[in-house]
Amino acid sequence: MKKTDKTYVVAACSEEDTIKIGKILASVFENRVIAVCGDLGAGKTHLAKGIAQGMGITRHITSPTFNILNIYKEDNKVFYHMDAYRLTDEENAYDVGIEDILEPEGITLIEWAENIIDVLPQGYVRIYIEKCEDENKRLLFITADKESIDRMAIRIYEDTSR
């Protein structure tokens, strides 16, 4: 991350909040690895469900856990989910070829990226979801550079004024 970038806050209140804020970071984050940290259950593959929506991918989207990658293809749109939770270094990385994601023709995200944070390139977008006492609400830390998330930020003002 760079000292020039900017973190943004959105609460989400639902599964389906969720699954609107990544439609919205999909329109904003075209060709971006997108590193998605947060605890078990925190909401890291409904933000993968919203923004391979957002890329007008209609297959079932899954967890990758157990095939660390997934990869989605449709109208010339290429989804990347990879889970990370499994991978203990860089080396484990390498192994499962993540060098073939890091600058994608689509969309890359990866969850429990902070596993691997080492092997990202720069200019990646990093989400913090954070689970509140309220069992169903989410905040999202979303870092990104200026320009992109004042973005999203105007994105999302719209998207919830309507």
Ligand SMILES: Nc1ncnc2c1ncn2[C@@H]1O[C@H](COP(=O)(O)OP(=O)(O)O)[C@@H](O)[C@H]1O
Given for the second form:
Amino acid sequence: MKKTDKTYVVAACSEEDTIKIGKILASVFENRVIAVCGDLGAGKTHLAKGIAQGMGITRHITSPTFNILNIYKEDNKVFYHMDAYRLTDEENAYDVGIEDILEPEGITLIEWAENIIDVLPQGYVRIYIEKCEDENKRLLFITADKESIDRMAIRIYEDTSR
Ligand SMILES: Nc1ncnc2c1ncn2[C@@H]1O[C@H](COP(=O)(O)OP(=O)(O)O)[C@@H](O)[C@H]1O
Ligand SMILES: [Mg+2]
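Can I have the other form now, the form predicted together with the ligand, not the form predicted on its own?
Below, the chain from earlier opens the complete complex, with every other chain and molecule after it.
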């Protein structure tokens, strides 16, 4: 994380809300790697669904728990969706071809990214999803360069569908 990075916190009050936030993120974080952390059931895969929808991906997004990496290529865009839960070190990450997805022509989203934090490129976007007492509420802590965060904040604020 750089000194100039900024963190924005947004509340999602339902799974639909998390998907809507994901759609906005897709418009701000083109060609970036997004590292998503948070407990099981936090909503990492739902956020991934929203991001894919925002990119215009029409295929159904499923959790990459078992295959580790799912690739959705549509038109000239690609959404790489990785689950690093079972990757325990760098070597493991290289075994599954991590270097091929770190400069995406589209977006790369990595769940359980804390397991492979050392292999992520400079300038990756970090999102931590925290569960709240209210069963359907989540807090998303989104960290990236200040310029992107400011652009994102305006789009989230202006999105009246939420
Ligand atoms: N605000 C919310 N955002 C995302 N998921 C939510 C929310 N509220 C409840 N849920 C539920 O939490 C679960 C999240 O699952 P999932 O996205 O697979 O999490 P993860 O990938 O972090 O394990 C789903 O059952 C979903 O319906
Ligand atoms: Mg998941």
